[in-house]
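Presented below, as structure tokens, is a lone chain in the form predicted alone.
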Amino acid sequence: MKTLIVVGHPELADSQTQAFLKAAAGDRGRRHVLTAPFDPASERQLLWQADRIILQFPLYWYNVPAILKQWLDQVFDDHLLGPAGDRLAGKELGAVVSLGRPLAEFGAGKRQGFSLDDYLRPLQGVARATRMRWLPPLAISQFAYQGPRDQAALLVAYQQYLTLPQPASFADRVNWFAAQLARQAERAQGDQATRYAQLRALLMQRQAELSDLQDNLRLIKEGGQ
């Protein structure tokens, strides 16, 4: 799967969040930083070549930043969609949104008044109009206040958002962790490589045991009907 990460940030050089995401992405997607003026022909080619398009931006006054809105206005046109309006059909559209406020403040009756999904409704409309499948957004809340454990969890969530089927199943996540451990084992040497391999084997053993348990529970349930 080819993932295109479209970064729309007016102060990119000063963003700790975006620097973290750039390092976290690695080779898991093509990172495309928006700079005006745009070359619509080049932008269209990037979109046509991608299977999953991720819009990555900070929420500015409950909306996308001006540069991302300008990009949408200038690039998303009849030529991009084609005569039948289906040149983006079947692709996926997602959003990685950084927030300056706690995510817990978003929701009906809460301080921000509406949910994050409500504020992102226009992007969902873009997905619907272009026949793309909208992915549940990945929200990054107050990155500057996150500790090492929160940032580690974010790294995993972000990498999985770029690469796994969405929403990802438990089995998808287990297989993803197994692949990461195998990757680390190939890069490491000696005892460290052995340790990564052992962890991967243990993970896969536990997954197999869980699958067997689920199968047995299903048989018990079916037998009781």
Contents of the next structure:
2 protein chains.
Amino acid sequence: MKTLIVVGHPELADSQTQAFLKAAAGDRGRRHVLTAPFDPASERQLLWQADRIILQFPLYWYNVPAILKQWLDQVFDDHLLGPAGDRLAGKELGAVVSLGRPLAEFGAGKRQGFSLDDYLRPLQGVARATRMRWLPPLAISQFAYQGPRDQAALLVAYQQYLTLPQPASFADRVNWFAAQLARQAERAQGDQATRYAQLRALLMQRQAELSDLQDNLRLIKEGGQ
Amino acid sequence: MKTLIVVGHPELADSQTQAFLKAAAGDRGRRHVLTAPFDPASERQLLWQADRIILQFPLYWYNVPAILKQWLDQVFDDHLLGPAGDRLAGKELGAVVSLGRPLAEFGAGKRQGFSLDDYLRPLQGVARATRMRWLPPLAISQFAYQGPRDQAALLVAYQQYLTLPQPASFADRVNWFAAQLARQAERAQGDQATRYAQLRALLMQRQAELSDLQDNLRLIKEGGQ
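Now that you have shown the form predicted alone, what about the form predicted in complex with another copy of the chain?
All chains and molecules follow, beginning with the one already shown.
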């Protein structure tokens, strides 16, 4: 699967969040930083080649920043969609949104008034009109205040958001971890490589045990009916 | 009441809708056409002086056009809101939105997927955060296809949106019409002036009869309890 990461940020050089995400993405997607003016022809090529398009931006005034809106206004036209309007059909559209306030403040009756889903309706409209599948957004709350543990969790969530089928099942996530450990084991040497391999074996064994338990649970439930 | 009309349109010269609205507004509000770059200091003065701020724009990709977002991103900051965050508090924020599709297509399960209110959540968030009162938007569906009757209705709705207390009662609207007729009568001459005055007298008489009927209806209801 080809993932295109469209970065719309007016002050990219100053953004810790975006620097972190750039390092976290690695080769998991093609990173495309928006700078006006746009060449619609090359923008179209990028979009047509992608299977998953991720819009990555800070939420400014409960909306995409102007640079990203400019890109949508100028690039998303009849040429992009094609004569039958289906050139983006079947692709996935997602959003990685950094927030200056905690995500918990978003929702009816809460400090920010509406949920993040509410505020992202315009993008959901874009997905609908272009016949792309909308992916639930990945929200990043106040990155600057996050400790190492939250950042590690974000790293994993982000990498999975770029590459895993969405919505991802628990088994998808376990297999993803196993693949990461295998990759680390290949790259590491000596004791370190052994440790990664052991971790991977342990993870797969636990997953097998979990599957067994789920099978047993199903049998018990069926027996009780 | 001072109304500021903030026009955000990337192709203003080609817009029939905006030409119509300009003529319809007359002296009922101060018209301010957005052109980048902005001078935040003078933008702030305009906003501080207004009681009602109307954002007037075509809906592009279910959202404000880039020029309007750029203005929000650059002008709406701590300087504008002041140290206590209340420099816009108590003002009204409205939107005059022109649509390329019929308004009837907006809503859950309909062609455009969500209602216009849904798509305008980001602006409602701006109103909330700046402590302005959000006015229900005035939507203009496919202006180019409207006949003279629809355009006349739009003219009235727009003029009322700029100047009447919102939400406007039926009596507010009747008084508004009476004031318009009085104004026309003053400007006209001879028979024409007489006709406006007669129309105004007839309107006020009907309004008085309607008030009597409502009083009677209230008495009957109270008698029945």
